[in-house]
Structures are given as structure tokens and as C-alpha cells.
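As C-alpha cells, one chain now follows by itself in the form predicted alone.
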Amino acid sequence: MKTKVITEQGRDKALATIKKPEVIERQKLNVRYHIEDLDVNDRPRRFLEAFAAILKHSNYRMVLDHFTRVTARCSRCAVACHIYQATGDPKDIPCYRSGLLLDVYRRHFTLGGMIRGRITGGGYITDEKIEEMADSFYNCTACRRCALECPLGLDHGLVTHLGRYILSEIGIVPRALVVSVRAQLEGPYHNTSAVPVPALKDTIEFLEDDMYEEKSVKIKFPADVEGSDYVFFAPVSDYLMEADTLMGIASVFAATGDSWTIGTENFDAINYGLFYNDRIMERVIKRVDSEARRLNGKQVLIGECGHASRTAKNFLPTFCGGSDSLPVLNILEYTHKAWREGKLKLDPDVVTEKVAYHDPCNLARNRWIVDQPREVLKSFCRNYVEMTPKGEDNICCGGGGGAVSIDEIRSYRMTIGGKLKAEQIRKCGCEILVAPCANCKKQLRELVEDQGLNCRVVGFHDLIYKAIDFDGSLKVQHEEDTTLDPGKYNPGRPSDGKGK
């Protein structure tokens, strides 16, 4: 799929920075997203030891090795990019910009780069690299569809990832994200929007007595129930604002009878470790798998959230056991098991609009998760539309990355990173677009209302709860009591961002 180079003049809107000029020079870091005030001397002898501490002590030589000897300047990759389809700029060529990288390991970290370096005196890193290095890894959403385009197997968005951690060690990555982290790190609530356990038991509560007046069954929402089947984690942001996407989980659990909990002491799967720094990745994986042996669960169960399955599902094991470490499972894996079992009733007349399904990157991009949610939605979904490219070709929301929750490059992620996500949806003509994953839900949203497409976006278990049909056994009679009466008692459900 293509698209029109944005004109001169949205690029500039776009690329324009938010920050001001004596922000930029204190900091001697002209990036558009925000940084926390850092050590600014000497950037790149510490670049260099950030980067060698990091080959030390990690495997990423190895693969640097490879890259470096294969890289590749056919610029393939450009076709596959949704960022340089929007711009044209090369820059935003991904070889190009894994380039930045590769280059300053050749030079610095190979015998020939050093030789070479010595007898002509030049190549050395500087700080105006490094800027432009801070600048381009975060152009880049780490969809990672570049990978599947390189005839030579480079994986660019590792590099990009890697070129982040590095930046990280020195003091460069987005405040946004910094934040967050040490919130659910060290913070008293330990998760990224910092709910504090109590407001979580209440929202909980909430969302029960909502199911029981709208579905007439009691759903639980099980909290520290040890020795449960699965542990379940959902990204926070969940339980202030996708209230019908945690009930249309609870919801297939009522229908299928197994048992799981969510731990109080860690419910957060946020993950923004992969985004920038493999340390603050592995810290938060630890909690998890401390939460669920706490609770002496048999499973890990993330919910709809793209890079916290990614996470746990590919560095639970590398940080907390390899072959001892609990499974993983994502909540779509899971519910397209219960249909295949007949376990879920789901009514075919309730869902009339047209329904398109967007795979986000994590889940769909090495093919983990594509067909199970479009089985389960064709199932009772008769108006379903399928959007070109799709699975694990699929095209990047454009708020990947971690660049979602950098809200001061919105006018980025609308005009640049979305632009070709906006043009597939308008293509396709939903009304309705189902996108399984916290960061994915925002990003388009935002782009629904900027770029006015005329549709909603709703996660995979919101039309789950609104079509799911309980057998008569678990249906109870509504009891006399005044708690649930709406004329005297409504907690009502969290908001959904837009006030209702």
C-alpha cells in the first residue's frame, strides 16, 4: 500500500518542536520529545562506554557482527516503511537509519574500524551523531514490517532498539516514558498510572454490579485467589478506561467455569522497558513472575495489550527460569480456545455494523496472534471487512514504539505515523475497528477524531460482552436490594477518555 508524500509545509507542522529554545540549549539535545535535565558533558565517551558495558554484558555483539558484515544499502526496506512512505525524506529510510548505529560499532568496536579510524584520523562519534541518533530512533515506531522486506534478514528495529538503550544509559529518551516507569518501579503503587489498590477494588466492584444489572449473571472479578489456573494481567490504563473490554473478559471466564485472579500487588503489564532500555525490561518481568508465584498460579495471563504479551511471552523465560518459567498466554488466545470448544454463545444479531479487525504489531508481526480473533469475530460479526495489507504484513498504527504515550509529538503520530493507518481504514469503510491492544486503542483514536474517519474503535472483548449469550443456568433473579437499584445507587463504569 502507498500513499502521497506529505507536502513541505506538513512536514514542517508535523516535525515542529513544542520546547523551548532555552530548554534546547541547556540541554544541547534538539529532539522534539521532552528529556529530564541529565549530564550533558562528554556525550560521547559516554556513549561509548554505555555501548561497550552493554556488548559486555549482553549478546547483541554477536548480532552486530552479522549485521555489520551483511548490511545492506538497497534501501528495500523503504517500500515496507510506513514513516518513509509519508515523509520521502531518505533519512527516514530504515537502512539508513540502523546505519547511524552500525557505523559507530564498525568504527569503534572492530579491529579494522579501529585501525582504519587511526590512520585517517576520522569517523569518530560526536555529539551532533548523537543527536541526530536521539532524533531518528524516535521517528521510528519499531513496527519492524522493514524486517520482513530485507533480502538480507537485517532487523532493523532491533537496531533502533538497541540504539535506544544505549541513549537511555546517557540520559536521552522521552520523559514520558521515564516517568512512567518509575512510577511502576518505585513508586507507592507500582504501576504506570499509579491506582492505588483500593480505587482498583472499586472499579472492580463496579464493573460487577454493571454485569449483573445489564447480563443478569454475578461475575467476579477473583482478586488474590491463590492457586488459580491464571494470573491475569492487564495494562492499567484498563481499569480507568476500557470498562466493556475487562467485562467481556471476566465475562468468557463466567461462561467457561476456570479460575483466575489478578494479583493486588502487581496488575500492571505495562512494559515500557522494551521501548528503551533492556534493564527496566527485565525489572518489570521479574514482578510479574514474582506476582504470579506469590500466588502460586500455573499461568500468565496478559490481556489486551500488544507489546506486554510480546514482553512476557518472549523474556519471561530469558529473565526468570528458561524452561522452568510460567507459560504465557495472551486473553485472545485464550478466548478463541473457549469458542473452538463451545464454550462462548455469541449472538449473531446483535453486532450490525460493518467490523474490521487491526492486528497490532506484537502480537501479528512474527504471526503469534492473526487468525484466532478474525475466526471469533466472523463467527458472529455478519458484516466483517478485512483491510489490505493485514497480519503480519499488517500496517503500524503509528503510535508503536512507545511513541503513543509521548503526547508532545501527537502532530507526528497524526500526519506522519498514522497517515497511512488513517488511509487504510478510510479504505476499508468500517464502522467499527476492533484493535486488541491498550497503545493501539489510543493511537487510533486519536487519529479517528484528527483525521475524521467515520468509525469507533472498540477492543476485541468490548463486542465479545455485547454479543456473548450466558447459558440460562448461570442467570439469577435480580434480589431486592437497593445497591443495585439505579434509581438510588449508580456507580456507573470508568470513563472511556470521552466523558461518558
Given for the second form:
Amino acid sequence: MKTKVITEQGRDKALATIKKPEVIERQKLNVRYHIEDLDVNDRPRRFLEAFAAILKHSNYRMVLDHFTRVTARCSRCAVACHIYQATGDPKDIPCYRSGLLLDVYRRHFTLGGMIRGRITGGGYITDEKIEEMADSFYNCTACRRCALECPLGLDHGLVTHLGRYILSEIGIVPRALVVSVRAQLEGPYHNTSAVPVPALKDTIEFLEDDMYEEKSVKIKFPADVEGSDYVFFAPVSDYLMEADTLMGIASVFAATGDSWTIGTENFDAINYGLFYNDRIMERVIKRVDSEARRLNGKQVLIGECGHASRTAKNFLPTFCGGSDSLPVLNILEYTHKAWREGKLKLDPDVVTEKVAYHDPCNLARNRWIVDQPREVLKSFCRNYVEMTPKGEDNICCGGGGGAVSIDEIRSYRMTIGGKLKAEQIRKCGCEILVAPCANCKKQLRELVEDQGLNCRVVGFHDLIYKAIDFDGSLKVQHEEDTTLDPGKYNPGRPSDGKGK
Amino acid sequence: MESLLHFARGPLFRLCFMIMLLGLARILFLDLWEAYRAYRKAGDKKMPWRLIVRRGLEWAFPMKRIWRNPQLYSFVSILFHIGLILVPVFLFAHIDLWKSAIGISWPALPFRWALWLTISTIVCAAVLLIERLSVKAIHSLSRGQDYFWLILLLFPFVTGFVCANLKIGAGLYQFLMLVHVLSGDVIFLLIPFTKMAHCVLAPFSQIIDALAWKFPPATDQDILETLNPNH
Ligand code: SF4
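Rather than the form predicted alone that you just supplied, could I have the structure of the form predicted together with the partner chain?
The complete assembly is shown below, putting the previous chain first.
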């Protein structure tokens, strides 16, 4: 990557050239939105109590000990962080950010630190330090790009994760995230957008009609079908905003003939626990598991959503039975497999624009899903272009770590968080930007709007839906019999009677 | 002076070296013990070994990183580390010392190589020091020990270079030799107690990173009860 740490003037210039008049500088950012009313004087004690309780029951002590022992303060991580690259403020260097929490750990939870602290009389946690941590950990988008650049392997995204966890235990957490989680865990509809089940059913019926009209094939969105191969969880916002993504996914299933289902008791993949609290994450993931088990499904399939996929993939085994837990698959993996097996016919003449693929951090950072979507896209998008850096080394959209859900900081996300991404998009000159993640999509669309970028942001399956070509037999069959039996979509494949 | 030098490169060296070995063994043991306990507690025990090994190797042999942004800094710090590792271990004069201390020896670096490595290490340390002082990002992160180490590491290299390559009087030679050996002893002594511990811990970072995301199952209730005993 060639970008240099920008100078003070460069930074001012960068901020000045941004179109939005209400440019917000990091230091002037009003971060009070995520500080709930508390007795401020009591916070250091409560912070340490929460920290201690978490250390007692988790594995974080191992990481903190290792990190405090090896950290060399070399500053290499600075070049990796899109936030620091945009602000040039040393307080945004990943190692500085992690240092805030590591210092508290060292001072209050290690013998050496306590002795040193007593002698020098410094380092004690104060209210200002808590404020600084709150500010800093929510400026970070937890994209974990800096971890790749650290020669000593410090995962600053993990420290941000832990820092937010402790803060949330003393009530410091973005309101937007809490509101969504409350709706999901305590609300009547068990999803973050409080979509009632009848509304969900209306939506999928509407989508079915649309697909029938557009593709002349009757494709069903199965709901509550027990014993399906795949229990599907989309980020609930897809049902409100991403019709094409969902229709693309349904089309892929129509083409493969596999049985799948949505569960009406829990159909939301979103897990904001990842962004601020492990206990919340555990509760949400357990509900995904119980819904899949209620329906007697064989695999959990997560839709186009980076954080939800990573959470399910990594933490379903953690919280729901280790090696006996249900396997987790992301929809891109499923579609890629279907494509490789030759089950998808994608018309190469439909998408003629310049297409680029944006890697969601949660899918690409650990090299989980990097090449699969590219292979499929390149097979039918004639004009495919790459952004660099990409894959495991991609640049965050600027809305990661839950930032995108917080509308109050849109300005921050647009001018600072998404600055590098916007430059990257502009440089690659794509007309269609594929982002297979609900959070990335929202952030990137806002970026396109606010930064005047010349492209359209779509989901991966939006393009699949556009290009998928159902063979004649399907359509003939549909004329004879308008009920979809997925098994009949592939001549030669036995119908197992599931998924109806 | 002679007897002092003898003491510094004899008993004192052995003492410092022993402290270093024990200290490093201690933190290595603690680190790995904690990792083992974390693994035992983890709800998901499947480790991404391929990724761990690949990333570990990438840093052990940082070819890809030599000319990465920030280029000069990357290049210089990698070269610096090469010198730091090779010269003390493979310089022929040191091998004699090692032999007398621990009784084994190994092939030495050719003299010219050792000379150039010494010079490059000195230059690299100087460049790194200047960068720490002048580049905003690095300067703002630096603690006392970060400067201290760069300066301390310069001592044995500069004195060693002068003694081995320049014609100097016997008195000065002895004095510089004493500085050389003493600074080496101090370095050994301090390694386990400072950031230099990374020399043994860094190879395990990727494992620790992967393990870090392996949480114990069902901590929700435990933490809740610890925080609200009357809950
Ligand atoms: S995780 Fe991402 S945003 Fe956070 S410090 Fe690292 S590079 Fe910056």
C-alpha cells in the first residue's frame, strides 16, 4: 500500500476538500452519545470491577499478558489503519489505542505494574482515561487490518473488542446498538429491526411474486420447514431493503434444488454482541442455534453479512457444543459451490458494467472468503476490475465494528472512517461495487452519496439474480404446474420431497 | 583493568546469561501455560493451524515486508534484526567465548561479513533512533525503554567494531573492551524484564492471537453473578 501518513496540513486539506460543510474533526467529535448517565466519580472503580470479573471468567488474561510482554511500540501498525491514515492524529495509531487498555491492565492487574505504579505514583485509572478509551475504542472500526502489520502479532481489534466489552459493563455503549439488541433479545419479534412475523411473510410473498414476474419461474421462500438442509438467517435489514439480494439467494436454491428454510421464530442473523459485549453475543448466538435445532436443520446458513457470518462461524462452536455444533456456512460459499458444480447458469451478457468486489473485513481478514465470490463474478461479469489492496489486506469500508448503525456519527464515518475506501473506489473506477455485507452496503451507499462517487453498491446475489438463467424446462414446468418443487429444478436430481 | 575485564567476561557474563535464560524460561513458561489453560477452557478447540503457520513464517522470514510501507523503516528494522541476531552468535571472537562458557562451538561468519553486518547494525540503530526522535507517529508512541534499548545496543557494536578494526592504544583498547563486555552483560540481564522478551515470545504470537478468539463457553451467567452478587 502506498498511502503515507498524512501531515497536519495534509489532513486539514483532506478535511477541507470534503464536500460536506459540517466536517467533524475527531477531537471535536461529540462522543457523549454513547455515555449514559452515570455517577461519573464512581466509574473508575466500576470499570476495574467489570474488568476483573471479565478476566476471571474469560481467556483475556492470556492475551493481555502476552501483549504487554511483547509490545515494542514500533508504529508499523500506523500505516495499516484507515482511521489514522485519515486523521494523522497519533491517538489513532492502533498501538496507542491498545496501549490505553494495556496500561490499565499492567497498572491494576499485574504485580510489576502495581509496584511501579506505587513507586512512581502514576498510571492510575481516572475518569478522563475512561472517556479517552470510550472515544478511542469507538473510533476504531475493529477491522483488524493492523494486526496483519504488527511484527509481534498484536491484534488491536481484539483489544478494542475487549475494551468495548468492559465499557459496556459500566453502561458506556452506543445507544443505537443497545436499542437494536434489546429489540432482538427482549422484544416480541426477536429481531433487531422489530419486524413482525406477518410483515416478514408479506415481504417474502411479495418477493415470490416479483420473481415470478421477472423470471417466469415460481420460486418459493420456504418458512419453518422442518428437516431442511439449511436454516437460513439473513441480516433482518435485508427483508426491508435488499430485495434483490434475497431473490438472488432464493434463485440459487431454486437452481440447486437443496432444501432450505427461514425460521419464523428467529430469522435475524445480526449479532451486535460482537461489537460490544461477549455476553450479549453468547445470548444471540444461542438463539440462532436453538432456532436451527427447533427446525431440525442440518446446517446454519448466514446471508450476506460479514459480522454475522464471522460470529456464527467462530462462536457457534464456542457457545453451542464445540465440535458437535451445527456447521456454519456463508451464502457466498454455498453459491460458489453451486457454481463450481455447474448448477448455476449465469448469462455473461447481462452485467456489462465495470464491476469491483469489496471484501468485508469479517469475511476476508482471516482468508475465509476471498477468492470464492471473485471466481463466480469473473465468470459472468465481463468487465471485472480489482481494487488494491484487497482480500485479507482489504481496507475497511469505515462502518465496521457497529459504527454504521450509529447515525449520529455519519459525518465521522464519511469523512474519516470511509476516506481511504472512497479514494480506493474512485481510483478503481468501478460502476458497480459488490459488497456482500449489510453493514458495508449501508456505509458504502452513504459514502457514494456523500463523496459523490460514480458507482452503485449492490449485494453479490443481486448480480446473480440479474444474470441467472433458468433453463427452459423449468419454465415449461412452471407453466404446467406453478408450484415450485426445488428438487425438480435440476433434471436428473432426485426430488427428496423436502423444502416444499 | 585486566582483572575487571576478566571478571566481566567470565563470572559476570555467566551470571547475566543465566539470569537471562532463567528469566526467559520463566516468561515463556508462563505464556505457554496460560495459552494451554486458555485452550483447555475454550469452547471451540479447532485451531486455524494453516493460517497460524503461514503468518508465523511470513514474519520469521519477512521477504514480503522488506519494502513495505513505510519502506525505509521496514528495510532498516529488518536489517537491524539480522545484525542483532547474527553478529553476537556467529562472530568468531564470540564463538570462543561461547565455547568457554557453555562448551560448544559452531562455524563462524567470515570476517568481511561480520564487519559489514556490524557496520550495518550500527547504521540501522542510528537511523531507527533518528526516526524515533523525528517521525511523529513513532515518536508519539515511544517510551523511555524504546530509546534506551537502541542506545544500549549501540554500545557493544560500536566498541566491538573499534576494537576489532581500528589501530588504537592498548589502554584504550582495554577500556573499550570493558565497555563492550559490560554492555553485553547488561543487555543479557535486562532482556527478560523488558520488551526484549519478544525474542522468545514473538514466535508464539500467532497462536496466542488465534486462541484469543477462542472464548470459554457460557461465561454470561458467571460474569453477571460476579458483578451482581445479589442478582
Ligand atoms: S482494527 Fe482497524 S480501525 Fe481499529 S486500529 Fe486496527 S486498523 Fe485501525
